[in-house]
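Presented as structure tokens, the chain that follows is alone, the form predicted on its own.
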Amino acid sequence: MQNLIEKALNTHQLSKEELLFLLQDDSNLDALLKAADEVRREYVGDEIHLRGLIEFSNFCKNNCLYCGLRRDNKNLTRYRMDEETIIALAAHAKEMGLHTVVLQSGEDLHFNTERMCRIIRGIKELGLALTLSIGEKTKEEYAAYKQAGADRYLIRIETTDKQLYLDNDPGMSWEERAACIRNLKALGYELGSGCLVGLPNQSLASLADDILFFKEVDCDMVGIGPFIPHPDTPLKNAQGRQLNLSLKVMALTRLLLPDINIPATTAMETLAPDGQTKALNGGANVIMPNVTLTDYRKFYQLYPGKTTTGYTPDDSLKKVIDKIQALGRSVGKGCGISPHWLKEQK
């Protein structure tokens, strides 16, 4: 086991069989996190980059079994912000000292290409880096967002197990999702993807495939999210909540993709009070403080129990900065461009 960790540490290469062996071993979490932290320090440094998260609509046309925003959830109060509110929140994020904002929503058809491009241009006029996380679009739409000024795009593959994807994402196509990821890379975005860990019937072999997929498509950022069952979804009685396995997948991702950005996700903090701290000590170098208006937050329920729900944007940022300082790390300066993406541009 230690030989494999050393191999990953020194070569950033592991086969599927080697990844599976490490994922199967319940005793190696601490060693993996330590190795991933060493790689993180060497390749991306001690700064922790902040991205202000704006959850601007919880309408979604999709019906994914694991997501609280799913179309058939009738217990959810739906909202969508107007363009002026979204841009005003981005302006407040800048006043708070943030250099990047992330616009995230369900797949809401109200926000057509023209409307999204107006929002993008309004935010870019503020001098901020902009990440979009708004789902599957055509290559032409992605190109329009890029021309309007969008810098980064996050779209998780969720799982590389095609049957598992079809089982949990009815009416969707794994091939189409993978094509979206490749289109974004071809258009020059800083590409972010990721997976859910702990879905029912998910195998460790498929998680190994997920990690290799991130390397294959040349991700610049990868977010690993533990699956947390939502009471208003078909998977409400599923087990999920696999923090340690999520941390292990995250650490292995850092070992194989040493110079990318990796967030310590809010879902990890939801599962344990020190979940984000463990992630930051195990390879992560990004946090996304929530700058959504407080009144909206309780309605953006991808999963239950989100730790950021009751806080104002300023409170959320203060908690994140306190956490970073407690670790002896520093808040990143500038917009935190992925070193991997920068290297590709040379």
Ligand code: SAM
Contents of the next structure:
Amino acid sequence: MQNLIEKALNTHQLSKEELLFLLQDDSNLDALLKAADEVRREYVGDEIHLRGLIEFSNFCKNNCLYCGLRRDNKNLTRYRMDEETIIALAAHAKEMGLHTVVLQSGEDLHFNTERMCRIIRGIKELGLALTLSIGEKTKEEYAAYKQAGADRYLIRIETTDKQLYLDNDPGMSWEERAACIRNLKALGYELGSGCLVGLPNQSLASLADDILFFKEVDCDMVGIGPFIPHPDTPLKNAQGRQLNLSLKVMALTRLLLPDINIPATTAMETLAPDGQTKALNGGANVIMPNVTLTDYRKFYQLYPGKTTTGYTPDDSLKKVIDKIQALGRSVGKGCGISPHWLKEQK
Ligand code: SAM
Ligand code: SF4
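Starting from the form predicted on its own above, please write out the structure of the form predicted in complex with S-adenosylmethionine.
First the chain shown before, then all remaining chains and molecules of the complex.
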């Protein structure tokens, strides 16, 4: 086991079998987190980059079995912000000292290309770096957002197990999702992907494939989310909640993709009060404080117990900065471009 971790530390390459071997071993979590922390320090340094997360609409045309925003969830109060509110929230994020915002939503057809491009231009005029996380679009739409100024895009593959994807994302196509990911990379975005960990019937072998997929599509960022069952979804009785396995997948991702950005995800914090701290000590270098207005937060319920519900944008930021200081790390001063992406531009 130690030999494999040494190999990952030195070469940043592991085969599927080697990844699987490490994922199967229950005793190596601490060793993997320590190795990933070493690689993080060497390749991306001690700064933790902050992204202000704006959850601007919880309407979604899709029906992913795991997600509280799925269209068949009739117990959810739906909201969408108007363009002025979204841009005003971005401006507030800037006033609070943030350099990057992430616009996230369900797949909401109200926000057509024209509307999205107006919002993108409004935010870029503020001088902020901008990430979108609004789901599957055509290559032309992605190109239009890029042209309007969007810098980065987050779209998780969720799982590389095609059958599992089909089972959990009815009406969607794994090939189309993978094509979106490749299109975004080809258009020059800083590409963020990731997966869910702990879905029913998800194998460890498929998690090994997920990590190799991130390398193959040349991700600049990867977010690993433990699946947390939502009571108003078909997966309400599933177990999920696998924090340690998620941390392992994250640590292995850092070992194999040493110079990318990796967030300590909110879902990790939801599962344990020190979930994000563990992630930051095990390879992560990004946090996304929520800057959505307090009134809307309770309705952006992907899963129950989100730790950010009830806080104001200023509270959320303060909590995150306190956490970073307690770790003896520093808040990133710039907009935290992925070193991996930067290297490719040279
Ligand atoms: N609709 C866009 C999409 O699916 O790419 C962006 C927003 S979606 C809510 C963002 C991510 O939330 C998804 O990629 C999924 O991995 C995650 N998510 C959804 N339901 C979840 C759950 N029950 N537990 C943990 N993460 C979840
Ligand atoms: Fe919609 Fe995204 Fe939730 Fe799927 S994961 S239901 S696409 S918001």
